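A lone chain, given as structure tokens: the form predicted alone.
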Amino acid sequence: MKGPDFLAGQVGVLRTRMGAAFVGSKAVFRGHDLHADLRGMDWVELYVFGITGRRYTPEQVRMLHALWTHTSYPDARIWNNRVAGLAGTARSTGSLGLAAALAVSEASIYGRGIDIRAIDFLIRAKQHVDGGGSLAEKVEQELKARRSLAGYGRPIAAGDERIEPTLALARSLGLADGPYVRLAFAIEETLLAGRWRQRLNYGGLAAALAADLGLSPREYYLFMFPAFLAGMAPCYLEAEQRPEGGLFPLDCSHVRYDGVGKRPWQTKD
């Protein structure tokens, strides 16, 4: 129901099923009382429980613990990071800064954008698959229509360093024969023997195992948003800590200008 009514029925409460504060009493998250039957809940466990409202076992958990710490680099070139760091020099707050750093981490093609398309094309092609299509096929269609396929190849760099530690914890906890982990790898073969010579990256192994532990593709974006925040905040305190304005500065000869020449200075008598 939409409209006027349905507004006049919204004003002055909440009507949740996700929690509520109860102040100097309690709080409930999903129907549990944070601090009783949570208390001891992992905050990545807890994160993934508000996000699903499932349960994960101890060995799952680890691996959502690796599909962040595997990409958190503290590296003030990387784009996201820059604006950790940019606001580092600029004595911005470590709050903003930080924020900033992850609100651009949203990008279409490095970030998050990038995560849902991965996970999204992987349950497509597993539903062709199962249903007796061609995987070769679905691969060539995806890639006519979109003319990459997200989670394969990688601009910067032949390999990814991440795959190999994030597939050797997944074998070690038994989560690395999962369905979408195979298919991402029978893609891979399929790009590689075609003439697209792309290989799997970390954006499409960290999706397919998300896909493995029955995350759709707005749970798997939501997860993912605080991925890139471990390497954020040393960009910003190295910055932070250094003289002001010290951070990729540039000097006048790196700036293109089309403008007027140069003029004298003119004052006023």
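Whichever C-alpha set is largest while still superposing within 1.5 Å between the two forms counts as the rigid core. Just so it is clear, the model here is predicted, and its values are computed rather than measured. Numbering follows the first chain given and starts at 1. Compared with the form predicted in complex with its partner chain:
Once both forms are fitted on their rigid core, the CA atom of L250 lies less than 2 Å apart between these two forms.
Comparing the forms between these two forms, the C-alpha position of V260 differs by 2 angstroms or more, with the core used for superposition.
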Contents of the next structure:
Amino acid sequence: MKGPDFLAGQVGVLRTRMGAAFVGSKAVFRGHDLHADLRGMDWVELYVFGITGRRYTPEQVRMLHALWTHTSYPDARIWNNRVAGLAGTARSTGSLGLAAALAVSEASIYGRGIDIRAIDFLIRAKQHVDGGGSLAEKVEQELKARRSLAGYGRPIAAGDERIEPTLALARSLGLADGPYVRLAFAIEETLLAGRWRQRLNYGGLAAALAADLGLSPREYYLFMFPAFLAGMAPCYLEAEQRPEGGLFPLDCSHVRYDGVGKRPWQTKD
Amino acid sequence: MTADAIRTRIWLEEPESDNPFAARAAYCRGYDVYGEMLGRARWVEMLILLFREEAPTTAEADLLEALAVALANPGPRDPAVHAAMAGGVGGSTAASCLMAALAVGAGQYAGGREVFLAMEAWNACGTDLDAWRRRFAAPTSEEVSIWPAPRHPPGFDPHGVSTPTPVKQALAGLAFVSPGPRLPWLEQQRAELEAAAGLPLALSGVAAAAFADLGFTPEQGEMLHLLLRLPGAAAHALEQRGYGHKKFPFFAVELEGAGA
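Condition change, the form predicted alone to the form predicted in complex with its partner chain:
Okay, now the whole complex, with that chain kicking things off.
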């Protein structure tokens, strides 16, 4: 069925396999009674269950928790956090500030834009290598096509302090030796041996750990949505508690004008 | 000048003598905004000037103004306006209603991303009908990104049967005031293009051609499309707040599979 006939069949009703609220009696979450079958479920576990429909072991859920906690920095200078802080100093609401800051985290040089590219490349690279292809060749191809490799290098720093604690936790949980984590480090070796000199960053390691847990690129992308959230609330709160307008004020000399000179206004014809 | 300065080609502010945090004068692309433009410049001239280095001609300003009227209210059936109303009816903040309209109206189905992709097509194909035919016939990119994979040729209605009257009216009206060349060509070649796409033209396709005729980049067209559709979202959100949630449809549910 196509066109208006298809649309007519959808009018006025939600047909869903995901769930529904039967207000006053129960809530169904992916086929399970939220307050009976899923009672006591950890929030991250529920979130990832909502995305994937799959259940994870306590060790895997702990690892997933860490992927968020290890990158929650309450530093209001960071671009996305700055949005939360500016919302606080401008006396906006906490929800607006945090929601906008999370939306901004879907960036092309960090955050969600990198997450989905990083896991997608790892999956494609593994398919290539499993099919007998050369890893170095795949890396070179990707760098040629996209000019950068998501998950390697870092826009504002050389090292990545998040790698060691994340790997340590993964080792303690028996999750550090999956095929994608090994591949991620093999790619790093390829990059360091070549002329690119880029190291694996947190985005690359997190994507590899998630791929080893069986998350698809879109599942991982949605899973990482709240990744920076814990660091954002403090940015909002502190700015909101201090005098209004006090976060990152800019006087006129802090704006450098590079444009055309002054000219009289007249509408062109 | 400080090392931590923000750089801009758009805006110059001169400080008041008693307070460097208060501007004595503000210049947009060299024009004195409060001293000269205010009261003389049209809103659409200011809008174009913010995105481009030079002030628009009267014809360009007329085109953007006509487009702004066409885009101002997608109406309550539109998903972006629906989203804003879902905010309004529950008493959500004004900004959240507009954020909801922006988020939903950002997509590839009648939204900002559709305009972006359609403008990329204009840049690639111009007024060459064969180039458009080749583009429609080519497989869509498989590249994974934050955006869902495109499902239909951008600028055309995937559920349409024939070109809706308002789309034809908007195209005719905008082509009439356009400096060209895309809108007049689109009006002439509409039937051929629709046949090649296998779908009727949508308002987003008309908007994309208009933004391209105004010399905007796809990124600028995407931004302006988001911006120009907000007035209707705002008005409908406030209206639903007034009607109240009992008069707003909640819809039936049919649970499929386990748990039903």
